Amino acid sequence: MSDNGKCEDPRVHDIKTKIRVVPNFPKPGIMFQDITTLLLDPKAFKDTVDLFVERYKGKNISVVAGVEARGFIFGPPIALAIGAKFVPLRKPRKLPGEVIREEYVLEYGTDCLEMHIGAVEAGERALVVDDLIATGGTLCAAMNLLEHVGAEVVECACVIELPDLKSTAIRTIKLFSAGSAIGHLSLAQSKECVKFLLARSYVE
């Protein structure tokens, strides 16, 4: 049974067990969520992608925007499966040519995302993909970039949530969880966001 009282897809449990938690990496006090162990298991990796594809196929989504860097792992196979283009949202000075940029707040400072001008057109329906949501600042920046050029952000799809970090987000993010309803939550309610994600971060 999931946190929202509905039966959990059996694939979700297997995915959770494949995510390794590495203490004190990359610095003391950080519990790093290592998805490389998930990627080493072809079935679990495929199940992760399939759960998202099942949600978004046939929803008229023409853009899958992947957040650097691990959004580049999950985003392209989802985009191919639903017939959408993949648009990378990158850190500063990684994209050649003209870009638009959006700064955002992290739990330890500030950062920035950039997107190519012309990659997304007004009126397109977009999905934002990342592996993990912590404070929500990165997803908000991604949404702002897409909405700045007139796209409609349908949802944000993440695999993991870090429930113990306080939100820095100042807007509502629409999140997807396999096998559950769709909800609109302010990330100030960070404890509730797990109900709308694929897998909650946990340490045995």
The other form holds:
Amino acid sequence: MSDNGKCEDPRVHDIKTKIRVVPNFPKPGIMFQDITTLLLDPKAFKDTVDLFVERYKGKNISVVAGVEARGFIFGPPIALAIGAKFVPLRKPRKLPGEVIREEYVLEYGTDCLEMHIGAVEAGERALVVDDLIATGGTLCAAMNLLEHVGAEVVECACVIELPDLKSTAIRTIKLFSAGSAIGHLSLAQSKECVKFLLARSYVE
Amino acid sequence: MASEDQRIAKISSAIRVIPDFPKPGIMFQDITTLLLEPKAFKDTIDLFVERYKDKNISVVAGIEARGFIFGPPIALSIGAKFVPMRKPKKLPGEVISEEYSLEYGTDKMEMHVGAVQSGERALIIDDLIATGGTLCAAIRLLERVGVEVVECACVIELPELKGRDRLGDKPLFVLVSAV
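Could you present the same protein in the form predicted together with the partner chain, rather than the form predicted alone shown above?
Following is the full complex, with the preceding chain placed first.
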């Protein structure tokens, strides 16, 4: 469970103010958390990366896995700073080599995440990075991929957390987020993350 | 620190070639194996940063999705903003679009309105230049809002496809030329 909220680093306030909320994207009712405005402020972007690097350096993490596409923006700078490899987790048919895939549940239907075979070795300690955690479905799929090849997922790290979802799927994910945002959550999404949590418990 | 040539040799050998992807006859240049070698990945970024750090560049524009991997570390090191150039309908705010040709049909590239200011100096980053179509679209998008594109930078060039010529007067800098 997230341990922030006890003592907020002063840099987090500026980071939060740089995130733009775009109403009704991608569809009516959703308040989209847009990190592109954060990337326009070099100091705030650097502070974001620094917060993660300070937390993870010296923890023997050899893999930073970033979820396509916004995880590609935050993951590599963290990987470079802590001396870890960067592993892109991609939508289907983007990675050119042999892959393993993990299907996960969306509000309507399913999607898939893929990872190159051989990118990660058994016993490696990994971080998963994405810009935002909503229901946790994507992060769970990412964790499954890494655990499937024998890596240990030390933590999932996101810039933003939608805290309404805290009590469900996120329970099984050790999560660190740089800032919390108020997010809109529809009933359909709640059901989806409960379903995902149950599926994961069953597998274990 | 190793010489430029030594670092480039290691970067080049870290890139994996995958035959017949995404379709028969294409030799795909896979940079994901480069990303698995922390020193080679760092050297890649350093080579770009060394070239651009004193050039007053305030914008690094990265092309979705592999430009997102190389652009941000460069931007962070030179103190520039990072601007993602994306496929249609991915950016949530108001955008400007530029259409460009594919082998069959067209595609579109988008950038957020207000991300860049007229008069800013920009770098465009992608992992690879093939025909140059995508880079040209990015150049046009930035120039339409009054930005000066200083250079396009890629890890890999496929020289046979003559992308460099297609960029016209815009300079191109690459680390590896793939034959």
